[in-house]
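The chain below stands alone and is given in structure tokens; this is the form predicted alone.
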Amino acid sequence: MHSLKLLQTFARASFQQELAYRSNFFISLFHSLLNLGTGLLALLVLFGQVQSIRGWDFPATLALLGVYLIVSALRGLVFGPSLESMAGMDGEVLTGRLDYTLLRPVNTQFLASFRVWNLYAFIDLALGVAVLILAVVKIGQAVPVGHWLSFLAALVSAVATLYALMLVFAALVFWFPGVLFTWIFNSIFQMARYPVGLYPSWLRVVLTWIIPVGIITTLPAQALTLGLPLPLQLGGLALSVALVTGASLLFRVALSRYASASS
């Protein structure tokens, strides 16, 4: 209950700060529409030439785009900006302001992950849901309830996996303070726009087993449109739990390397 109250306080404070700059709404809306437009245009051009690519047709790939927008929106809503404020350019680690975070009587990982919220991420979330609904309509038949349940489970695992990867990249800044690992991860995550099966074999290995951003969007989209075998569902869940656990351990080790600005 204490954590929930803190989340409410963080969200309220961030939203009040965002609303103080009304022009940011129109900038965020333009950016979201541009992001959606470029994604849709790429799919229309691609599937204007072929019917399917390696088993992925237009509705299935459109569903993957919707998942990508939804997951990106959830990342941009809270733990993306929170970790960026800690490990990004002019972040707390580089400036020494992390001292004040460490002194607070709250779990440091919790603060670093959920303290900063972005109100305008709801725009991307709404657009992602709209694209996902359009994909379901394009399928042309009712999606079984089992597929929906599998999709929701895969989506939860995907968000957990994404959080773990971002936490790992943020933790690396304690070893290499001059490297903007959060920006590097943002570039890698762009590859999740498309099914992991479309990439060359060596890159599929990287995006599945080394930096598994590919499965973050591919598995939920496959679960909704084609169905996902139970072993694969359980494997995705086990992977997300293992990654979150490992990332949390790495973050604690990284904190022990932090040299206080006052020392």
Contents of the next structure:
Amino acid sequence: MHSLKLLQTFARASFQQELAYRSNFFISLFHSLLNLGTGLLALLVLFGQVQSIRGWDFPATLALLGVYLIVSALRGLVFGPSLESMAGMDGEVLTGRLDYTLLRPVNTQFLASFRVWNLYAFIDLALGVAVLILAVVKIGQAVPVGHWLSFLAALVSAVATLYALMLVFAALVFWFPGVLFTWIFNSIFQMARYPVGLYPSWLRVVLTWIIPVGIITTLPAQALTLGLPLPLQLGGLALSVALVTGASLLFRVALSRYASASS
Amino acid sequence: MNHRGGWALIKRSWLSWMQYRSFFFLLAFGWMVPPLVYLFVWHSAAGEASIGGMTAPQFTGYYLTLILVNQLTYSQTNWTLGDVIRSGELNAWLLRPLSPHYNVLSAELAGKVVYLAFILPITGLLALVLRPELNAGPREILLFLPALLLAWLLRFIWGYWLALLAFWATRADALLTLQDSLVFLLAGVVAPVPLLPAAMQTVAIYLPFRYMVGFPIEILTGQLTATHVAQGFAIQAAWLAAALLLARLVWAGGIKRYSAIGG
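How about the form predicted in complex with its partner chain, since we already have the form predicted alone?
Below is the whole assembly, all chains and molecules, this chain first.
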């Protein structure tokens, strides 16, 4: 397949670029480990004081931390840096370099979403998977196959939802150049480290329906530890499909607004 | 020393920072999210009962104060200092007929004004919605203010000597990330220090990080006995003296090594 070959080329090119700065590996490793360490210690502190919070005990919250790390790692692997290089600070939209992207004989959304790879994200991915495995061990009883399947489906729709949100923010930059939507989002996304059920009801509504951050981590973690009721599972899937479709449409409208900024 | 020039620089920095206020508001929003997350987490965990002697409204009072104190003591300037040294912008600072430390101090004070313009109304609004409980008498407030001032000085100068290590290592800002993580874990953000597990609590009491954020808040919320307050002030002052000494030494050594880059 042509596009698969392209993905491979993009990944290889990013890797070769990064090879020039080898000390970055250790810095990335340091940041990943620090992020993991603070996350784990925070949970240990919390569950040193209480057994469970609103039905979430230590293993379940640990599983949620694993999901958070995995989803963040997948975003950081490809569509995060790619969309950032297009719509971020000094991105292609602001500098006018998007001209060259538009001229290429490939779908622009594909190019904008998958061109820049950050292979260090594999460190975070590995750590996230390790946390998830630890959580499964801590649960103490075998997780049924049904839960695993429902978890995987929820994880796929979580990543798709996150991708759709990032695409929307990238598209909005065509209307509001220089506004750092992803920064605002990143701050709010911090809240996804804990289950939505922990937040007061007004915030829960915001985190579920307006900025569906909660769905991204709470649903997969719940699928793994408790199992999801079918309507919730299908609802999550439907929402992610709708969001990706809507975001792609918005992105196309946004592109048609682009008036180039080059001299 | 040319103090009049220093004051002119402070005023100029403050006015120029105000121009970019929406950007700084965004940063301030990002910094207030982690304390806000733990406000909700502990609030939910406490429910109708209390944890470690703190009820849900008391947690709210603690964390709303923490949002303010954290913002007041956070030194964003130390992050840019490394860039100034690496890029050679320091050359211009050194040529001015006033101490180069004024450049950092002016950015620091300018930042405080801009961030407070955002954080004060927001915490006020949150206090109206979340109904905190904070019974601080005049004695607590009187002790809180000097503790807060010392906390800012300690956090600022401690970060300053870490940032000055950029004279030797280009990636010294990794140490600032480490400081942020340690503040998160040991200075009362993830949980009030009295609620930490015993081992972490001991570490927190002897390391400098608690005295950058948590200590003044513990005074204000009346969690400390008179002996503990006195002991805290002693440790805080000792660490501040150490930080001042380190900053002096690192500056003196670094400036000798510095070979101006760029123009």
